[in-house]
Structure formats: C-alpha cells, structure tokens
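The chain below stands alone and is given in structure tokens; this is the form predicted on its own.
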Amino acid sequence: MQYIEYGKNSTKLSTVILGMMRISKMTPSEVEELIETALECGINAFDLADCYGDGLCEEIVGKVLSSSPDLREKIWIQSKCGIRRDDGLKYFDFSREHITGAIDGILMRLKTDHIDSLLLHRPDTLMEPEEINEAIEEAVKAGKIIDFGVSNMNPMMIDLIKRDVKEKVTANQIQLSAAFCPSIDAGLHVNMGTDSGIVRDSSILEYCRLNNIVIQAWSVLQYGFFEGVFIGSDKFPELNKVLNRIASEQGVSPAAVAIAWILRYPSPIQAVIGTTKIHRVKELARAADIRIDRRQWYEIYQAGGKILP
C-alpha cells in the first residue's frame, strides 16, 4: 500500500479509501470483518456520509467502534454534510445551524468524540462562506473535527469558500475514472457535453495541485453518472482490451489496473473503493501498488473513448 501526508497533523493516509456507502444491509459484524480486512491490506481510511442509507451507514459503523473500541485507534473516518431530503425534496444546505446540527448527528451516530475529517458534500450555490466558516471555526475549536474539505466542487467554488473560511480546504472528492473523466477531457479540449453536477472544469486537478488539496476519486470503476460498471462490459470493448492486458503482465485484476490509472496522477491522490465484499477489497487494494507508465496511462485513457487533439 501507498500512502499521502494528509491535512494539518500530516496523517499518514492510505491512497486507497474504503467507501462505507453500501454497507446499510449489513450486520455490525460483517462490516467489523470488512473494516478488519482492509487493515490487513493496509487501507486506513474509510468514508462515509450523513445521507448514506439515512444515517444507518453511520450508525452501523458506530456499533462496530462500540464493541470494538480499539478500532478506533487503527482507522480515520471521513463523513461530509450538506445532502438534506425533506418530504421528498432533495437540496443542498451549508447554512451554519445545519453544518452543526448534522455534525452532531454524525458523532452521535459513530459513537465517537471527533471525526478525522468533513466534507461538504455537492456545492450548495446559496452557500454564505461566513456561515461555513462559523460552523467549522466552532467544531474545529470544539474537537469534534479536525480536517475540513469539499465534494465535488469546482476552482471558483472553492475559492469562494476560502475567502471566508479560515481552516484549510484539505480535500476535494470529485466523479473520476477511466471512462468518465471529465475533468481530463475539458483539459484536453474534448467536447463533453453538459451533464448537471459533474465537476467540467478544465483546471481542477491542476487547481488541487497548486494549492496542495488532495483529490479523491469516486465511483473509480463506473462510467456516466452512476449508469453501470466498465469492467467487462461490452460497452468498452477497447478499454478491457487494455486493461485485461496489462492486468495479465502485472498479475493483478483489471479493476486494480483501473484504480491504478487513477492513482498515476502526480499529485496527492485517493481512491475511493466501495465494495462490501471481502476478496474485493483484497483485490482492489493491490491497485496501489502498481505502477502504470506514461504511455499505458495515455493508452488506457484513449482505449476509453476518447480522442487527443
């Protein structure tokens, strides 16, 4: 396994996260075994949110630190706010009475006195960065956060939040894989079209680079807005073709070459993993370790799709 310095007490941190996204029909037990496996595997970090499964992500989370308290020692957790569902109605909310009540509800949930970083989750464009700062200023003082970061935002958003908020945007979560990258492709002056809320910006992974704000990378194995998982489909002929190959002369999964390809960037970097099952986090967390060169990084991107000008 890799690892990156991460935020203000440089935490050594997995490139690997695991994502605790669907892990709401699982028994405390079986999530304990998962958490326990990617230990072996040298994944530290773990991720969640206060609208996964409504909170009972959290919640089952927070029974395995109850029974098993010294876990909490072993894993940093991440969660991130500002996702709220009320009567069907789906909105974002970085208001500073909501920012500190849904930080409160997450610890309630975990069982833990702090967590180790939040994100604000998806840009809410009525954000007042006063408020933001308010509310983060408070809980940092509070110990009940200690690293603050953003989801799925843009230079200009993030440079909004700065100008009010005082702690350090660590993070940013943005949608990227071998066939859906966007934020590559505007680079390189491909048409994407404009599909809503995804991160189009030409220059944020080079924006995160210059202002030392590690990228994470989500949904690292589908393509399109949640429409499906690229490895073996017959949608991307070309991309299995060069991912099966370079899988076969690395002794590792395609899904590991996927996630290494991501993870080739040269900056601060992490994936995000979002598998519940054992053999998976095993296979998956070997993409780490994996070097992919110049030219099977640009063969793979192409093999996906897309054309260089």
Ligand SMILES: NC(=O)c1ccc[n+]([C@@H]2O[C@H](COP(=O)([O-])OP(=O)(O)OC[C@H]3O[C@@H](n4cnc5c(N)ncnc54)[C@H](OP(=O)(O)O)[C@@H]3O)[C@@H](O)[C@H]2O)c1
Given for the second form:
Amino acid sequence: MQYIEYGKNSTKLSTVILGMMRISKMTPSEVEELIETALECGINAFDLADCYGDGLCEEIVGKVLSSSPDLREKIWIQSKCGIRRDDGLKYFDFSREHITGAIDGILMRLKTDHIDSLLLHRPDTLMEPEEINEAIEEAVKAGKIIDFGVSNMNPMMIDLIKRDVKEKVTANQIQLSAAFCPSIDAGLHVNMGTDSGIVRDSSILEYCRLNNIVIQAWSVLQYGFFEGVFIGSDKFPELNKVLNRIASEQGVSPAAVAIAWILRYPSPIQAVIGTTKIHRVKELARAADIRIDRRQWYEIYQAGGKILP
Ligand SMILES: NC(=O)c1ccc[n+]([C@@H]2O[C@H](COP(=O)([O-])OP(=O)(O)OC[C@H]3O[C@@H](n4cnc5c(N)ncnc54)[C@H](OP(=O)(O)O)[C@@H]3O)[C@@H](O)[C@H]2O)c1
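Having seen the form predicted on its own, please provide the structure of the form predicted in complex with the named molecule.
What follows is the entire complex, opening with the chain shown before.
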C-alpha cells in the first residue's frame, strides 16, 4: 500500500479508500469482515455519505463500531452531506441549518463522537459560503469533524467556497476512471463545464494540484454515470485488451491496473473503491503496489476512448 499525508494532522492515509455506498444489504458482521480485510491490506480510509442507503450504510457501520470499540481508532472515517430527499424531491442544500443537522445525524448513526473528514457532496448552486463557514467552524470547534473538503466541484466553485470558509479545502472527490475521464483532455479543451455533479472541467486536476487539494476519484471501475463496470465489458474491447496485457506483465488483475492508472497522477490522489467483496478488496488493494509508466498511462487513456491531438 502507498500512503499520503492528509489534512491538518498530516494523517497517514492509504491511497486506496474503501467506499461504503453499496453496503446497505450487508449484515454488520459482513461489513466488519470487509473492514478488517481492508485493514489487513493496508487500507485505513473509509468513505460514507449520509444519503447512502438513506442513512442505512452509516447505521450499519455504527453497529460495527459499537460491537468492536477498538476499531474506531484504527480507521479514518469520511462522510458527506448536502444531498436531500424530501417527499420524493432530490435537491442540494448547503445552508448552515442543514449542514449542522446533517453532521449531528452522521455522528448519531455512526455512534462516534467525531468523523475525520466531512465533504460537501454535490454543488448547491444556491450556496452562501458564509453559512458554510459558520457551520464548519462550529463543527470543527466542537471536535465533531477534523478536516473539511468538497466533492464534485469545479475550480470556481471551490474558489467561491474558499473565499469565506476558513477551514482548508482538503479534498475534492470527483468521478474518474479509465473509461470516464472528462476532466482529463490532454490538450483538446473540449470538456469545460459542469452539470451539478459531474465535473467536466479540464483544469480540475491541475487546480487541485496547485492548491494542495487531495483528489479522490470515485467509481474508478465504472463507465458513464453508474452504467456498469468496464472490466470485462464487451463495450470496451480495446481498453480490456490493454489492461489484460499490463495486468499479466505486472502480476495483478486488470481492475488493479485500471486503479493504478488513476493513482499515477503525480499529486496526492486516492481511489475510492466500491466493492462489497472480500476477494476484490484484496485484489484491488494491489493497485497501490504497482506503478505504470508514462507510455502505459497514455496507452490506457487512448484505449479508454480518448484521442490525442
Ligand atoms: N462523491 C460522490 O458523488 C460519489 C458518487 C458515487 C460513489 N462515491 C464513492 O465512491 C465509492 C465507489 O463507487 P462505486 O461503487 O461506483 O465504485 P466502483 O469500485 O467503480 O464499483 C463497484 C461496483 O462494481 C462491482 N464490480 C463488478 N466487477 C468488479 C470488479 N472486477 N472489481 C471491482 N468491482 C466490481 C462491485 O460489485 P461487488 O460489490 O460484487 O464487488 C460494485 O457493485 C462509493 O462506495 C462511494 O464511497 C462517491
């Protein structure tokens, strides 16, 4: 495993994070086994959100933590807030009142007194950055959150938040995979813009790098917006051919190579994996043990459907 230094305490965090969006149908003991496996593989960072399973995913992790109290200090927990569903309507809410209530809800479900990182989940176009500052300052002062960050945001949104929020924006979690990388354009500048959730701004990686913001990539094995896994998919014959070849050269799985492709970006970056299977956690953790070279990086990029000018 490889590690980065994260946040105000320079916490040593694994470059592979285990995402827990898909655990709602698992039992607490199955989730505990998944977490223990991750820890054995060197993965010490875990990603949640208050909306995953409508709170159920956090509740399950809370049950695990209360039945195994020693576990809390071994794991770094991140959660996210800002997505609401009221009477069937989905919307985004960065108001002070909502953020403050959401943090308390997260702590209650997780049965913990603090989370290590809180991200604002998807950009609320109606955000008032002063209100975000008040909510975050209060939560940090109370020891409820350690670090603050954002998710699915383009550079201007982050600058707007930075204008008023005193806490550092430590991370930006964005959708990124070898088959879906609108934020990387290798010189064509065709992908500017954002649509309230999918960052297509072709300067976001460099912006994060320049501002020492950790990039966290989500859905690292998916194409489109949750359309499916590209590993082994006949929709991506060229990509699979290249991944399979490099995988056999490196002695890891094709999925691990696809994740190593993300981790190759030369600034602090983490890949959030979403598997619920123990054997896959072990297989994917190996992504951090290999390094693909520049030629392989561009080969995968083009095999994923991108063109170079
Ligand atoms: N910030 C955001 O807006 C945002 C959005 C979405 C997700 N996330 C975070 O990112 C995490 C990962 O997202 P994701 O679950 O979409 O990521 P992913 O790792 O790309 O996809 C995982 C899914 O692919 C399946 N899968 C099928 N074949 C696989 C293989 N060979 N290797 C690995 N998985 C395979 C897994 O099934 P099995 O479980 O059967 O292995 C699982 O259902 C989430 O848990 C969440 O924490 C954040």
